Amino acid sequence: MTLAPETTDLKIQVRLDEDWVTVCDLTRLLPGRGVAALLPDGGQVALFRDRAGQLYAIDNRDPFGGAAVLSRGLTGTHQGRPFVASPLLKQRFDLETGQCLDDEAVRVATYEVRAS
């Protein structure tokens, strides 16, 4: 059974080392749009949910421009792989692996993510 996000009180959690950290409510994640959340160590995570309900979490910092903006990027797919394009210089990052699709030498951190 699939529950509509508006009728649940599910929380989004990301895994940091061995611990799961709650970062926001599932209702904050609209398909195709990102949300930034502050982590306990002061870093930021960019959270995404696609139209199928799959959740993704990557580092929010754009490695090219240095700003914490990936959560504001445009989402899409390339060869069946979900990505976010940075709002700064438009480099695309695979949401599953963190690999930059436009520069093989660059990658952002990814996090395990769940709704519970």
Second form
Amino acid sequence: MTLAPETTDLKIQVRLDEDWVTVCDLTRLLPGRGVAALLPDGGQVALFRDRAGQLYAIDNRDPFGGAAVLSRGLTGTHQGRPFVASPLLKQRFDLETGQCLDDEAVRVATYEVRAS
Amino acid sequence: MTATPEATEATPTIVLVGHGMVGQRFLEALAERGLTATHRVVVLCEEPRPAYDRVALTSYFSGRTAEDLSMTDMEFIETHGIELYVGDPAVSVDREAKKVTARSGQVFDYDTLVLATGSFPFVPPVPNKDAEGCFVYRTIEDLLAIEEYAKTATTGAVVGGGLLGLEAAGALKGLGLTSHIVEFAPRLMPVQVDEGGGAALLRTIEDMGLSVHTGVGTQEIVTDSEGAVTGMKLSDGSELATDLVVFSAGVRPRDQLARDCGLTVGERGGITVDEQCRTVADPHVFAIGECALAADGRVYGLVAPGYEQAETAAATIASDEAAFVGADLSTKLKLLGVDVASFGDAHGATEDCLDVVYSDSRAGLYKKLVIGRDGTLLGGILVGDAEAYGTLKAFTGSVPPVSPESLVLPAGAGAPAQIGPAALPDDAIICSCNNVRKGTIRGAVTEHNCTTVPEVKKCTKAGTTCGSCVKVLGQLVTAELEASGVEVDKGLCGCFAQTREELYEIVLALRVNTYQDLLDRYGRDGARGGDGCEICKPAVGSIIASLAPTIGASGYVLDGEQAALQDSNDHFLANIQKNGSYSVVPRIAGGEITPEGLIVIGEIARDFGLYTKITGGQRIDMFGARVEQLPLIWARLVDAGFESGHAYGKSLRTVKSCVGQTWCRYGVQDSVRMAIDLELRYRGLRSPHKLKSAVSGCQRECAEAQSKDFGVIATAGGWNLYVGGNGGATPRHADLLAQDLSDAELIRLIDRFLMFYIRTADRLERTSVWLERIPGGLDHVRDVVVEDSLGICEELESLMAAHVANYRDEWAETINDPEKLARFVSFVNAPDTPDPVVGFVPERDQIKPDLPLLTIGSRPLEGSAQR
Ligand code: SRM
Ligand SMILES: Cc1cc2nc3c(=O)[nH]c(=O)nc-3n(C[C@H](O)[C@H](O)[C@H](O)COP(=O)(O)OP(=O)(O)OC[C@H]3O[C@@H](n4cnc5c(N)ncnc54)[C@H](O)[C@@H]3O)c2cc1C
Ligand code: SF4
Ligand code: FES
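The structure above corresponds to the form predicted alone; please provide the structure of the form predicted in complex with its partner chain.
The complete assembly is shown below, putting the previous chain first.
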């Protein structure tokens, strides 16, 4: 799903059960940073875009501290895996699988995401 | 070796009297030789705690605890079945019956008795020497007593200007006392240094703020009607007012127990022993350490010879061959800020020897090498710069590979030859405290697979006593690892193989002004073209920000790509709190604020319902702002003339001030004005770690400047500049960099210092750690920023000038930029909806985070659509 970064009229959509929920313009996502979106079911999703244009969506809640802040973390790659580091206590989460890279037992939910 | 031998007829017993440094080493030597398995070992320890590191005693005042100083691993004592009686000294010995009686009344039969009773501090017999407020400096208990008494004292005097006396005086100063040193000899450290060295040392010690009185004796301690010290009368007729006196006039062997049981002692004390450390009077009794008068006729007051004696005695008991025939008296002063070392034949006692002397009394430098006719290095004295001590000491006794002049000339003068430890022969002694040779250290790396200095210390014991060899140790370990092909990866992170300092140089020299460009051109192979990581992004972001005007990058940290590099807090220009809300800290330069300013802050906090607190940095923090409230709050703050306080950035925090000359009856300069000037000058400067500062109006130091990265204390003649101070988890007192500076000189030096730090420090390395780490330490930094030894000061100054000229308030810029403001929302698709997890409950008339709310949204994974 690599896109030319200039593309403007594309919307980011997140899949919730059977529906695709439209969240915002693709341009709102700065490469390397995230935003949070509120889902119709009250859930919060953290959306990211990397340098290559790939999109990711995971649950926004930091499972360690409880605050809904993962969208505000720093992103990067670790051994080829894209991750976000929580702004609270810096644990890293794989953006594709939600797996915490610093604690095997912890994982956050992930969502399907697309730009269309 | 773990069984405790039964005290039967068949098991011979060794009784050790004295559990000090040497006693402990003796026990270790017994264990190493397997003697603890074949003998019952009884230890009588007088002090209330088992053996500890007396050499490092003074570091108790810089934060090491009694536990840190301990040298005794209780597991060692237990596994070897050693019977240790703490707080129970030996009171008598019956040599005929071979029995020792302890104070508790216990009686122990021995086959072998080892005396390691150490020394006691000599107190000259002056009137009132036992008055309240008089102390000695030998045990942890002594230090505890001094520390307690110093709380009510303002001045302290040390009798004796030798190695220990200087250490004690430094400690008193560290306790906040005005400190004096009274030395009978015409110079300080008379035993170690000669006249020239003494003069350089005097200058350095006086520069540290200690008053030195040489060539005078103490005649009487003066007391008040309660019997507490108020001063001392000196032999020149003068009187010195002081609240506390520490006697440090030498030590005497503790040989009373030996005298009482008829053992031979020397004329000036010390239990007479032979080369095997056996007493000459009784083959069943040994004496080791400071209580022994060795076969060469000397009593050694240093730990290294004691350790050798301990090994010798243990070997002799094991019927191995060993002898102690004498030892080296090399010493290095451990006083912070003073470099003094002497080694080998420092006074040139060898017949026909020659000197090479370099002396610069202006810079407090004095270096002398004593050279034999054939070019052998015999010894030397280093004052002011003891950098080469480790290497020179190891070369003592051999002909160094380069000319002696080049070993003492300062860097920059002529062509100084750098002889590294690589040039040393394998049998050169690197650690003289523990008698560890270079070959052993190399072996630790090559044969025992040690890869770090701590591992090598553990494996070889080198560097575990006075620590003066640790630097050479580090160089050897690195050299050995490199030689054996182990790559020592000094890279910043998985993305960059360069250090932060190297990246800084690349960015500056090649004007690389984006992170991506840097990563794609200079990153590790696998990392190029990638997304970097959470370590290098902020580090490079900080380098780009601190060089922004010079390399043609935007000085605004939220511009373009830079926004993506910033740590989360920098991205929101605020500090995140545990529930995802933020704190707001406006700059209050120097801690000075008008009533109107206070009212504005009060009104804003009230209107937004924020929790307010006075911080430890002399300003006001407002907590509990939601992300979408930050621009609204800042719009009002900026409107009232406030600007960002950078509480979130690795940048200048606060410059604290005391009220100073304007109001305070003691103040000698306008400390508030200077604090404000400095805070405004360096605000917004991105650096490897946060920077803190303070300015005090006089030596009373109400602003705590000596705990800051750069601290300023007013003097009658201007300002003293201290650097490398730190509070926090590992506090460090700042070092004096320069004295009596004018306003302009002060600012110029700070400009240079900060820019040099920013250029060469590692990521998240405070100035305190940096100063300890960089080769040459404070002296090197002083050379660079005061003497301009690298010729870079002009560049450092112009980099700072560019920063100052280009400073803009980040918050003012942000609230005027609609695109940036759009980021300050909880939800991109619902900008007006606050995050439901951020809630507050009341406490003490204000708010605090509602923690139970944080469990909302903790939903089972199945609840959401999975990929
Ligand atoms: C607010 C304040 C405590 C208070 O209620 O008084 C505070 C609060 C924090 N301190 Fe501090 N420190 C505060 C004064 C201090 C002081 C005292 C001083 O500056 O005189 C120190 C010791 C002095 C020093 O730094 O040398 C101090 C030593 C630390 C350290 C340890 C630094 C070290 O080198 O060991 C950290 C951790 C770090 O920076 O890595 C830290 C980190 C923090 C952080 C940033 C932790 C965090 O990331 O959440 C706290 C966030 C502040 C916020 O959310 O606004 N804070 N902190 C003080 C703010 C001062 C200000 O106006 O800016
Ligand atoms: C502040 C300070 C700094 C120093 N710095 C250095 C340095 O940099 N380099 C260096 O080489 N040396 C230094 N020294 C000297 C070094 O500490 C001594 O050389 C070393 O401790 C000697 O060890 P020891 O075991 O012989 O004596 P100690 O360590 O003094 O141990 C003797 C022990 O025996 C105990 N004892 C005495 N009588 C009895 C008894 N009857 N029964 C039971 N126990 C008894 C004492 O209480 C004491 O605990 C320093 C000393 C001090 C005080
Ligand atoms: S440091 Fe000196 S000038 Fe400043 S308040 Fe304290 S006593 Fe007064
Ligand atoms: S020389 Fe003292 S610890 Fe090595």
